[in-house]
Structures are given as C-alpha cells and as structure tokens.
Partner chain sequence: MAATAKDLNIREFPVEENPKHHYLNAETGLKSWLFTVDHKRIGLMYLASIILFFFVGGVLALALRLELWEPARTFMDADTYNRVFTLHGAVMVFLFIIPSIPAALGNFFLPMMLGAKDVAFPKLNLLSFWIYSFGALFTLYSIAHGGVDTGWTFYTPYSTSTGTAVISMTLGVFIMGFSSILTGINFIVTVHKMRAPGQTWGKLPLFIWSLYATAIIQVLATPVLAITLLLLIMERTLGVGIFDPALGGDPVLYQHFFWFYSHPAVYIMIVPAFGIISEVISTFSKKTIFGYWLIALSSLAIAFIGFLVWGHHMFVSGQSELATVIFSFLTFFVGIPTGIKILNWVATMYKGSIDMKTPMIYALMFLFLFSIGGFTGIMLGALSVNVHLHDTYYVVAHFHYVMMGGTVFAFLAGIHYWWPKMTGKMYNEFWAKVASVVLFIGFNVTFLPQFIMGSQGMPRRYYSYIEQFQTLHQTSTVGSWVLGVGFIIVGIYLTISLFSKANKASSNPWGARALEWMSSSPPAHHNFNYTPVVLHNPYDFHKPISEFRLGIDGSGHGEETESKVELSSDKA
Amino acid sequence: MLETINRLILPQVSSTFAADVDGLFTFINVASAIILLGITVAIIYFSIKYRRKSEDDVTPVIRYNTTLELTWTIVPFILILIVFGWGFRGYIDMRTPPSNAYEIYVTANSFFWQFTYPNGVQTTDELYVPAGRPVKLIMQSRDVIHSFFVPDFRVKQDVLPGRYTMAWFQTLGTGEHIIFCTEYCGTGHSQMDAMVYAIEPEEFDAWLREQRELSEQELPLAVLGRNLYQQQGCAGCHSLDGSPGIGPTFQGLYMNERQFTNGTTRIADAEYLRESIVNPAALINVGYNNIMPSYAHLSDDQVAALIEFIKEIE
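For the form predicted together with the partner chain, what structure does this chain take on its own?
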C-alpha cells in the first residue's frame, strides 16, 4: 500500500539515488503519521472523556512525570538520529561522483540552459546523457543564481555565477525527464525548463558524433583550449612537456596535489583550475611568484575549453 501511495505523491524513480530518497521519505512519513495519530487520538479522547461537567470541577495537580518526559525526549532523539544517518548516507552518495563519470558543462542563463559536451557540441535546453552511466555536471551561471532540478532523479543543485558547482546522477534506463529551475531568477523563472534525454550509450555516442559533424565549424572544447593556450599567451610561462617555466607546467597538472605558499594543499580539480585562471593571486604554488594577471575576461566557455585542454596534457 505504501508503494501505491508513493507512486501517487512522488515522481517516477529514474536514478540510482531515487529509491533511497523515497525510502527515507516513506520512513519519516510513516513515523510521523503514527505519532500524529497518537496525538490526535489523545486530544479527541481527552476532550470527550474529560469534558467539563460542572463549573466546580476539581482537577488533580500533576506537575511533572520524569518517566514520561524522558520517554518523549529519548524516543524522538533516537528517531532523529536514524533520520539524520539515513539522510547523511544518501547525501554523501549524491556529492561523490564516481571517477569515471561522463562530464558535461552546464551554463545557466536567464532563462535557458546550455550544455557543452567534451567534444565541443553544445545544446540548449536539451540534455542528452548515456543511460545507465554516471554523468557529472559541472555548472556555472552567466548571471544570477539558478538551480538545476530533475524531480525524477531527485537531483538538485544551485548554479552560481563566478563559481562551479557540481551534480551527478546515473539513470536507471532510457527515458525523458523534465528539468526545472528552482531558484527564483526573474520574469522567465517558471519557463526555464528543459529536458533530459537518457538514451542507450551506443545511441548517445552516435548522437554525439552526428552533432559534431553537423557543426563541423565548432571545435571540440580541448581543441578550442589549445588555440586559446597559444592566443592568450599561456605558452609563455606554462610548458606542456614538464620543463620548468615562469609558471608551473600543465603536464600532469590535472588532479595533481598542489602545495601553496600559505601552507595549504589542494587537488587541482576543475574548480581549482578555473579559480587559478580568473583569480591567480588567490593561491600561489610553492616555488613560484605572484605575477600572473587575472584572465577573468575570458568567457565561461573559453575557461572550460582551457580546462579541458589542460586535462589532456598528461
């Protein structure tokens, strides 16, 4: 019966997270319903049983009952620990994409979504993903805050200007799912929907190739990045073959652990690379000087292209 109710009040289960989220949703609902029923029955029962019979009714003086108070402190305490633990586990899953996840760059604009695939193909308001494979979205907004929400996947993440945020999912099969913007962003907020199309991986590869051919003039991100590497003068300081320069080499930079002059370390992930391009003074690698100018004037696509390029220099 619970399953029937859930199907009525929850969207379809289409990602690997969904079943767990729905399980916790059901658990809280059932526990709450039992307690609420108890409270309601007690209120109604007391209201009838102890209704005032005369104005001179005398009531007993009951100020306190330690056992009762302890019971209704400890039982809810245990319940919320269960709820917290369950929610925590699910949340950690949502925040830890597998390393082999297929990466797609997402740009939110007022009021449409752009998706950029590793080979440079760009789509608007249509997100094609390989079904059954983990997909990681690296998202940024071009203006105000938006939020990426796919109810069928139980996935949601705010998309911020000037910074990457991440979401990932793995579909259970093929299908079409609606994307909503869930952070209020102005006039067109409610029209800022898009679709996810989960298609068979072979079909997806074919689609990607087809799109690539359709827009031959559009370069893959990494190629665009290589061009920028020359055009923007990165080559003057950052080598590609590991040889020392004015700045650190790009070879093997991606996902390498970096040490900074302020004593901290960090993995050179996409977000670190983006920061280092737009705000190079924030973190200085040990052994180098703070001389690189900011490249904040690059478009988000250009930055993404550079990052894709850097990823390939192994």
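Could you present the same protein in the form predicted alone, rather than the form predicted together with the partner chain shown above?
No partners, no molecules, just the chain.
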C-alpha cells in the first residue's frame, strides 16, 4: 500500500539510489503520522477523562514519572538516530561516485544547460548518457547560482560560478527524464529546463562517434551558425519565428533598425551583430534586460557563422 501511495506522490524511480531516498521519506512520514495520531488520541482521551465534573473537582498534581520521562526521551532519540544513520549513509553514497564513472562537464548559463563530453562533443539542453553506467557530472556556472535537479534520479546539486560542484547517478534503464533549475536565476528561470536521454551503451558510443564526425565536417557558414544557435543556447532566448522571448527574435533582425535604452538607434548590420555577440551589454534593446552573457570566447569563424545564419532568418 505504501508503495502505491509513493508512486502517486513521488516521481518514478529511475536511479540506483532513488529507492533508498524514497524509503527514508516514507519512514519519516509514517513515523510522524503515528506520533501525530498518538498525540491526538492522548489529547482527546485526557480531555474527556480529566474534564472538570463539578466545582469541587481538584486536578491532581503529578510531579514526576520516571517511566514517562524515559519514554519521551528515549523514543525520539532512537528515531533521530535511525533518520540520521539512514540519511548519512545515503549522503555518502551520493557524494562518492564509482571510479569507473563516465565524466561529463556541465556548464549552467542564463538560461540553458551545456554539456561537454570527453571527446569534445557539446550539446545544449540535451544530456545523453549510457544506461546502467555510473555518470559523474562536473558542474560550474558562467554567471549566477543555478541548481541541477532531476526528480526521477533524486539528484539535486547547486551549480556555482567560480568553482566546480559534483553530482553522479546511475540509471536503472533507458528512458527520458526532465532536468530543472531549482535556484531562481533571473527572468528566464522557469524556462531553464533540459532533458536526460538514457540510451543503451552501444547506442551511446555510436551517438558520440556520429556527433564527433559531424562537428569535424566542413559546413557552410549558415549551417554551422544554425548548429551554434542550438549548441550555445541561443534558442533559449531568441526565437526564429517572431514569437516574443527573453531576447529579441532573430526573424527579420538583420538590417532592421534597433532602438536602445540609451536613446540611440542603429541598423542591425553585420558589425552590430558581431558587437552584440561579443559585447551584448554595450547596447541594450528597448524592452529587454541586460542579462545576455558575452560570447567573446567564440572564434571569428563561429561569430561569422552566427551572423550568416541570422541573415537568413527573414
């Protein structure tokens, strides 16, 4: 019965330590319910038994009861020890990844997740992992504090600027699982979600090889720009169909007049687009906030590719 109730109120169990987390959660709730019921029954019983029946009733004074004192001291102490031991064991498991864990670097940005694999492959908002194998995430933030949370895995870890944090998990099988940011990080916080795709190890190896080969092919600048649009997280803020977003849409942007918060205007030519990518804080479009990070780390060819891609979005 408890298992049925858990499945109604908790996400699916999809990692090796999710069941243990749920077990502790259930124990705390059941123990709390039993204590609550016992106290409620005692209050009702004593209210009836010791109610004042006449003006002459005198409430007896109980000064000390050794059995009662020991009971309400020892029982909570035992419960605390159980919860502490259970929780500490689970904490150690979550903080000690196996030595053979597959390592993936995670970079949090406002407002998207970027994943970098050992062979150099990068993805945005899509984390592919081999099912049934331990996966270690080495995480950092480029701007503010974020928090990486996969409910199905019972994994949650803050991601901080200027330092690495770590989390790991091992899936119980293949499947798709959603990633949330659970630390408020700005206006696009609610849109900062991603997906974990747990696939068979052989399929994962083939996917890695395919992605590596694609990244090494010589592509037209506009096609490379479209890939960068996805890989660098531009899609999280800039739409391609004119729909409103956190940042201006790319549709019809090229050679369109832009109005800025400092009262000036400018035509969105190639030079303006380059400056907006490298130093976005220099000119802020009216109606938008200064939240875009600098992409000065991109090479000149990559910046040119993004510009060519934007030119084609009419």
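Residue numbers count along the first chain shown, from 1. Definition used throughout: the rigid core is the maximal C-alpha set that superposes within 1.5 Å between two forms. Given the structure is predicted, the values throughout are model-derived calculations rather than measurements.
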- Is residue 161 among the residues whose Cα moves by 2 Å or more between these two forms after superposition of the rigid core? no
- Message: Does residue 41 shift between these two forms by 2 angstroms or more at the C-alpha, the core having been superposed?
- Response: yes
- Message: residue 50: after superposing the rigid core, is there a C-alpha shift of 2 Å or more between these two forms?
- Response: yes
